[in-house]
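What follows is one chain in structure tokens, specifically the form predicted alone.
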Amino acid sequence: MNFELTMLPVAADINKDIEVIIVIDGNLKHRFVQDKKLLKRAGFNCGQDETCLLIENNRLYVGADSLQSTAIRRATASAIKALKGTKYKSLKIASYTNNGCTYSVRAMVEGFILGSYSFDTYKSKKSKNRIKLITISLEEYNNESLSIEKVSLQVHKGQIIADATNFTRDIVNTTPDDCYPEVMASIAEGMAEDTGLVCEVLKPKKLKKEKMETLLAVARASRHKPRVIHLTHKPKNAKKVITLVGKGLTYDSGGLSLKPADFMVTMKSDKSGGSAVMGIMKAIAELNLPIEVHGFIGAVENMIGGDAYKPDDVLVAKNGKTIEVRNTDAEGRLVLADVLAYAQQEVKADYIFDFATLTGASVVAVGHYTSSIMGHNKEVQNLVVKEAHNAGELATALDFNDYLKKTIKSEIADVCNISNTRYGGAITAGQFLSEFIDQEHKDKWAHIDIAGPAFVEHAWGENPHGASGAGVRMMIKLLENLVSEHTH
């Protein structure tokens, strides 16, 4: 998909199959409107993501609350959805800014490529989106003045955080046969090839010499020998040091506690947390953002066998503490202490964010569509939910407390990998992983439970059924607006 700009009016000769005309807050007496009377007439109500297509004039109207950067990437991701299956090759619009910020120029750009992706990988008969080029014009809803370069810039970066996206989507949407430890491993080599990163794969020899050996617990019953990749992205001049780590479960049957057929079913999804990684490493080199980053991915499948990890056991993680496993399906966490150690052995970063598809309690907490963010630090807490809020992704901050804390001691080791009451299951999970993060970083750590959003088995907002990339534009956002606090 193709993007132009044009100062051209949008109601001029712009030679193009299909206007797409965005209704702002039900006001059909804007000047872009001009068939309110067929409007009435189809029943168009100007609802968020509603639509009405008048073939006849070649028009496609579509509702949006606001001007919010939100409202606008869902109105144009429903636009384009509502084109599929059309002949329509072309498609002008207006620009609809806030104010005259052109960031909601980048929400159009965004909500356009995350509305066209289909993932038909395993599909005899494709669908193929037929738009190939979107003229926007720098005709402005209220007028406003925009500046053809800013404009364009925002384009550019809403493409690069698109793609990025939906790159991640594909990783989490291909099956476990397909995509095994080694396959995300070869996936983020020939990222790094074509963006310039650095990446470097541990394999299981030197996993053992680096002691994650709770990590290697895990994987162990697998035919798919783990990997954890290091991808890093470093300019001159950094402004900042950065870690990334992600949960890179490629499919989990919960081990030995095994899971009900039914939970078994998009556990392929339960790598999401280290394929929003790779997407945002992606971003980041394509942008080239000034500021240095380090993603960290524990790739590994959890397996029934003869040499599975059982629960009873007790694993030394690799900063040497001890886990008593009470449940081999909280395994995720227990890859993430590994992985967690080795980033703050490799990397004294300013900033740590985790992303996992950690636990169903975390679903249960605040549904499918938001991201629950814990840690010690209230303001790196509040930075997560506000970035993602900002980028058009749901999120909320989660407090730990001690009385929860208390519920995964152990009796005969350290810390206890599962809580020992039902309630509170994300926070309990989130209070484990802190276990594993030094003193130096305890304050610069947040946690992002990303199960909730991550892979829902409907469309929503700009998201198709299945993986939905969370995670990746909240962190490109957060991380631009370190750049910026910076430079200012």
Ligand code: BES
Contents of the next structure:
Amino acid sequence: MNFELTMLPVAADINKDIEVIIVIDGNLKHRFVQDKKLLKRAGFNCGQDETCLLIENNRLYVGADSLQSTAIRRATASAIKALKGTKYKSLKIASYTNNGCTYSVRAMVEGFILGSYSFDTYKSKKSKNRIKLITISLEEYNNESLSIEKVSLQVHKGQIIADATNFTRDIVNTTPDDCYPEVMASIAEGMAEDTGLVCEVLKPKKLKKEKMETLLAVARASRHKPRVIHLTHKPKNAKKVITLVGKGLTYDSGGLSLKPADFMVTMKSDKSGGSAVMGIMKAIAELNLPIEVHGFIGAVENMIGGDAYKPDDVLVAKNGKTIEVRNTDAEGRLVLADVLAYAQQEVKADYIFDFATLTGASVVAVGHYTSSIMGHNKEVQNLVVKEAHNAGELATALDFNDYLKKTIKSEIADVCNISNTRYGGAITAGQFLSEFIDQEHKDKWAHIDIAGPAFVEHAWGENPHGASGAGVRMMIKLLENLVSEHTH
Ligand code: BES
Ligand code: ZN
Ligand code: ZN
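Could you output the structure for the form predicted together with the ligand, given that the previous block was the form predicted alone?
Once more the chain from above appears, this time first in line as the rest of the complex follows.
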């Protein structure tokens, strides 16, 4: 999908197959809306994401609640979805900036690319998106005059960010038989080569040498050997150092604490955290942000077998802490324990963020569409929540507390991998991870549980059925803003 910008007014002067018009907040009186009567006859209510295709006029109308980025992104995603199956090859659209702020142009571009995503690797008939060219006119909804340079920069950024999100979606959607740890590592290597990142892949021998015994225990029963992937973006003018850690369970059967049949389906998505880290690294490299970013991914498959790790085992993590295993399905935190310890040994970072489909409890607590943000530093937590919203993702903070911390105590080891209560499972998992964050890093760390939004079995907003790429847009926005603060 290509984008071009033009100074020409949208309605008359640009010759494209179809025009897309966004109706903002029900305002059918706006000069952009030329088919008021027809729209009324068609029963178009201007609701957010509602579309109306007027074939005879070659116009597609779509509703948006406001000029806010979130509303515009969803609107263009709906528009492009509505055009699926039609023969149109090119479309034109005006600019809809929020008081001249060009972020909404970026959101518009993101919406088109995110909305046109479909995963049909396994379909014998591929659903082709025929729209190849999108022309954006600088003619603007509120008559603001726009700088073509500014707009074109936002178009470029929107493309990079949406492409990175789709890259993450593709990895997550790929089946466990086609995407196991070794494959994840080779995807990372290929991406690194394309973008100029450095990629180091740690294999079992090295993992053993690094004493990552809890990660190795989870991996033991699988015929697919584990990998830890370390991607690095290190520009000369780096203003900050950031560490990202991702849970990359290419399949989570639950292990000997086997998941019930209904809960096992979709567990190919347990690699969403690691896949998000890969997408973020890709975009950071392409945007060439002046920030040093390290992405660590623990790629492991959790299976059953004669060699499986067991409830009752006691494991020694890389940082020396002992863990009583009472449930082999709480495996993500075991993998992350070692990868977090390794990441802190390798890199002295200003911030550490981890991404994981860690708990079903997070989904119960906050729903399918929202990520849970945990940590010891309220400011860092709030920063993630704010930037998630700015990027069009939903996130909310969950607070740790001393009482829940006591529920992961073990009688025989330093800590237990599950809590002794049924409640507060997202938080107790977060507090378990905290045991593997060094004291000096506690305030720099946030844990992002993406179990809800990472994989949803229906389409929502700009997201398709299946993998959403949760975490990618929120973190790119956060990192962009971290460095732009410092250039001013
Ligand atoms: N990968 C799952 C969490 C999950 C559940 C992600 C549903 C997405 C949707 C994780 O490894 C797990 O199984 N967690 C257990 C923890 C429990 C045994 C303490 C859970 O949430 O049930
Ligand atoms: Zn599990
Ligand atoms: Zn898991």
